[in-house]
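In structure tokens, one chain follows: the form predicted alone.
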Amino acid sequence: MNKQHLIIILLMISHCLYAQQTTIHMGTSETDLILKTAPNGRLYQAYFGEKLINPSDITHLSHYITKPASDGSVTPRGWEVYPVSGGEDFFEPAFAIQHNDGNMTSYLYFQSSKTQKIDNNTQHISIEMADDKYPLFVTLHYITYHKENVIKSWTEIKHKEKKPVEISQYASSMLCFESPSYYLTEYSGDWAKEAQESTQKLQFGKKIIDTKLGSRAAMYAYPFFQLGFEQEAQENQGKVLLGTIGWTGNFRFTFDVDNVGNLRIISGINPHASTYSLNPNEVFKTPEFIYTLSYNGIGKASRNLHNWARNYQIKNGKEDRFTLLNNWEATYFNFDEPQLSQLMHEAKELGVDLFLLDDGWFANKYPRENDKAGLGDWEVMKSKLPHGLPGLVEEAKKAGVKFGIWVEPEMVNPKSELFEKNPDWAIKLPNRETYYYRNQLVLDLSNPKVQDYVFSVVDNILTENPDIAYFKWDCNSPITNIYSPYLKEKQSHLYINHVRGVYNVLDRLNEKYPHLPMMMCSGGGARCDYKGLEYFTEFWCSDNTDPIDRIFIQWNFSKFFPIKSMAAHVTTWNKEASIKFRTDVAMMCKFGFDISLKDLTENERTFCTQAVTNYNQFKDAILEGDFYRLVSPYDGNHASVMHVNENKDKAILFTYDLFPLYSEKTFPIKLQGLDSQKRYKVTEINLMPNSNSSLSANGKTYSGDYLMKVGIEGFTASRMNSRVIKLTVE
């Protein structure tokens, strides 16, 4: 008997000894995810919905129905956790395989579970499942978090089988629901368009969220989704499903409605051109998927993810985030020393934490003048900063703020010295004509030793300058021209492999500088997901920051992510609109500014130093506050949100008046997340220099009650107008 066959007998064993049910119960302060084994020896899903008050209740869960055969035997069918293909299940699987007998067929049995204490508040769920007939492995993992009431799966399959086995599906996660109807919002964009929303019934059939752009993966389509039950998802009320997956490559959502109306939500890697190889004994893993499920709408739900990612997901996310001034808007390409000097005075007076330098300060043989030459090339730039980046880290001391730093390592433009000397360390065709986006090509990450380039990049410039404070991290393209000279053979592992590359450089960078600020940009808002907030601090929304434009962007970003991790400039971009409306814009995030002082009144220059006096007086309440979307810009010419404390003695509130008609009857603005016993003094602040508030309710104090149930008069009949209002306690 070879080793194949005793695992094969010990497996069956184990099948007989599970045949009896087993219920496995998971469960937030708000939500129960129940499983059940069927006396065919598999894992089903029994509940997943509202939290049921009688642990007794779960002997009563249907996990399953019987569907009598034509030989009037009775085979169990249902919500089977983890179907493979092949099997009796009819829709979309999970899961598959092709064994080294070439069968694609495969059948998991529960084998056993294990609950593991993180710590007060959450759990690990590990479930191991296998096959009957081949050592094949799967475990399914759950992390519950109970306050928060979010949940997060994810899925790693191993076998034991001879050669290697190739997986071309691989879900981390199925959800299973039961409704009359399900309303799918969903997020698209471009650059300068991110994060924009459409709602649509889901029908019989399979609804496909997915991108395959690899690197720059969230440019078109993004890894999050919100879905309503019987209703269109609403802010404050209604059963509300919100997902997001933690990949920065290719991701797939699907949603498969079935001929009775069941809906199947499955999610992971984007199995396109990415059939997997997978090695005898090799543990392939795949991204976690994150939900909360809410019965109180999308407000209740964003609120469960914020609190979760400051607890558990994003980097820092407990600590405090700078306030900065980026030179890009202020310079672009063309600055030296003494313009940088000027600036990081500049930030001085406006009071920031940092100085950014961004793009165009590196490459020597071929100069970074423009985005055509230099990428890959990261020594500083003599004939602009003739002192290197030594001199700059020095000179902002001497301004007194903090020194950071664009790079964008990942990627390389033909016309540099790291092409010319090591051409197939870039992602390239070797036979056909390159196309080029943006003048770049993408760094092969699957690669070691372009893994160790990439890292030396941010290595150097912190060894040689330990002052620098902060990094701007950028990936402005897509992976174009598919093929990996280091796989040769295995090109379909070259997207996954990629992103596992990326996260083994990141891996290395948080382990050496574990408290290194940094900006995740992609072009704008083209990463934006729970993985990469691992190794970064914030992310770029966008680089459109129009404010008109960045109301919708930051309202549809703040659904799934924290504020502190949004980060939002003051900049040129519609001049039309005033500096304070484009201040208060940006001020409702993590705050910074993208332009010089020197092309401000004294008067636009006071009030940017006092708007950063405000935004740190209450930047505990906006980082790490309760966040409310109160008026949706797209119901109307206004928009409001605000930020409550956790004590709730604090909250501001901010009001923008978009483009409302002439005479257009305004209603108040109803507050929420208030104590409604305690007394609140009102406040308009970043008031422009010589005036005065209009506020019909400045300097007045109100009850909580009074102010969520009736409200104050917060609107103008003003274009792109807005007001900052602060809450205290009296």
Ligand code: DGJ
Contents of the next structure:
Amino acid sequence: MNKQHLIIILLMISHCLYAQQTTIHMGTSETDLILKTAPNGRLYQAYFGEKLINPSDITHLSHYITKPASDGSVTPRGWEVYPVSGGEDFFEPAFAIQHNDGNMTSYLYFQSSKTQKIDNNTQHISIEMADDKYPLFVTLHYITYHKENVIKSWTEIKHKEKKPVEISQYASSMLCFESPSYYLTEYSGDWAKEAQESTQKLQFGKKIIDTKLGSRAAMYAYPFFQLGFEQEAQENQGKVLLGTIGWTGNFRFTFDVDNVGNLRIISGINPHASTYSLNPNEVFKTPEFIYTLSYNGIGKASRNLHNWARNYQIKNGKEDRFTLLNNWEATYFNFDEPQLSQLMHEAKELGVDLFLLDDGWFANKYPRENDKAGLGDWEVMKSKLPHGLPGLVEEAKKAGVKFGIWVEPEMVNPKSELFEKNPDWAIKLPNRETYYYRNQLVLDLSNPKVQDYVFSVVDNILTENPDIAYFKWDCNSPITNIYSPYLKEKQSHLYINHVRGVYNVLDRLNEKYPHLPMMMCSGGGARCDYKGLEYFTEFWCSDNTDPIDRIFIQWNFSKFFPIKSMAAHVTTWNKEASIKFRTDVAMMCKFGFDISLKDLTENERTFCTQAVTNYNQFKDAILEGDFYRLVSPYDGNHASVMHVNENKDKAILFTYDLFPLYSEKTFPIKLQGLDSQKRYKVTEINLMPNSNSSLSANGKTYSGDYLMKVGIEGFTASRMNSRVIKLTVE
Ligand code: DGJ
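Moving from the form predicted alone to the form predicted together with this ligand:
The next block holds the full complex; its first chain is the one shown before.
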């Protein structure tokens, strides 16, 4: 008997031992996820919904039993937790494999499960499953976050066949639902058009949201979705699932409604052009699928994700964020040392923490004067900046602000010394004309040498300039001309190994510089996922900083990401909007400027400086507090959001009038999240110098109860008008 036969016999014995029913009960403070084995020894989702208060009721749950056939037999179908292609379930599988003998079927039998307490709030449940005919092992992982009501799940796949097996589908997770109707909201986009929502009722069949862009992966489709049950998802009531995948590359969500109206949601890496040949004993780990089920609408679901992200996921989730002045919109590529020094002093005048130098500071043989050359050559451009980065860091010190810098280290312009020396470091077809996106190519991060190089870009800058306090990491191109000179005949590994290579670099940077704040940017907001945010403290939501457009973009991103991770700057986009309106829109997020004070009047400068002071005073509410979307810009001509600090003794309300009609009737804004027993003084802040508040509630004190039930008249009928209103406990 050979080793493979022995393993299979052992698996069959354990399969018999576990043929009696096993129940795996996971949950959070608000939801239960219950899995059960069926008499066939396989694992099924028995329940995912509102927390059951009577443990004995769990015995009644048996979702895996479908209606008996006409001959009375009952074959479990549907609801399997990780169904494999080739089984008796004819709908979309989670997993597909081709074994060494060419066979394309597998059945996974439950083996064991283990629950490990990570802390008082968090449990890690791992479930071992195995095939009885092949040495194939699958482990399902779940981490449950009790207080935040969030679950994340991923899968590990391993085998002990003689040769590599081909895996062509490898979902992170599958969830099943039974409801009379489902309404899916997806988010699409493009440069300057990020996170545009659209909703549809799911009907029989499949709806797929995916991307094949490789890097800059979320440019057209975002790695998150919202699902309403029995109605379109509502802000403050009803059952809503928010789901998102932590993968900075090609992802895929499949929503499959079957013949009886049950829905399965399969989330994971997009297997497009990515059949993976898995070596014996190698572990294939999928990305994490993160989700929260709310019975109080999207608002509650968002706050679940926000709390979870700050407590557990994003880099330095509990730490403060810098306010900053970025030079991109003020100068683009055209700057020199005196201009930068001027901007640093303007940053100081504004009162922000940091000056951020953007694109255009590097490369000598092919200077980075525009986006056509220089990417890859990360030495300072001597003609432009004769005193180098140390000179700029010093200048920032003199001005009294910190210094941050832009890089795009995953990319190369063919017009660069890096490309001249290492043409095979770029992803590029050997036998076809090259197609360029923004005149650049993506470096092949599946190649460990390239990983070392990319790591060294940031590491060298920090070694030379340990006082650099911030990085903006950009990524402006999707993967074009998909071919890796390094992977040779294993091209179908490229999309996956490239992303893993990016993570390898970021892991090393996180390890060496654990407190370094970094902004994730991708030609605007085309990178915004929770694996990325493990390495980045924030992301750039969009190059579109027109405040009207931004209200919509920020509204949608805020459903999934905490405010402290969403960077928003005041710029000159939409000069018809006042500086106050532009500032008030940026202030609802992680605040900064991308403007030169030279373009502002004295009054406007004073206003901006005051706005920074106000922001700093309310950081505990804006960055750390609970966020409420009160009035949707999609519902009319106004929008309003508010932040409440943890103790509920401080809140800040933002009101925006977009394009109201003449003399339009407005309604009071009902606040949320306050303590109904406390009394709050209402004061309008962020007023232009020498102007007075016209807010009727200004200076008055109300109970939280009144503010939440009756509300305040915050809107006006003026176009592009805004108010920032503070609420402080008397
Ligand atoms: C795209 C980013 O979104 C911008 O903010 C800016 O950094 C440019 N790239 C620089 O090339």
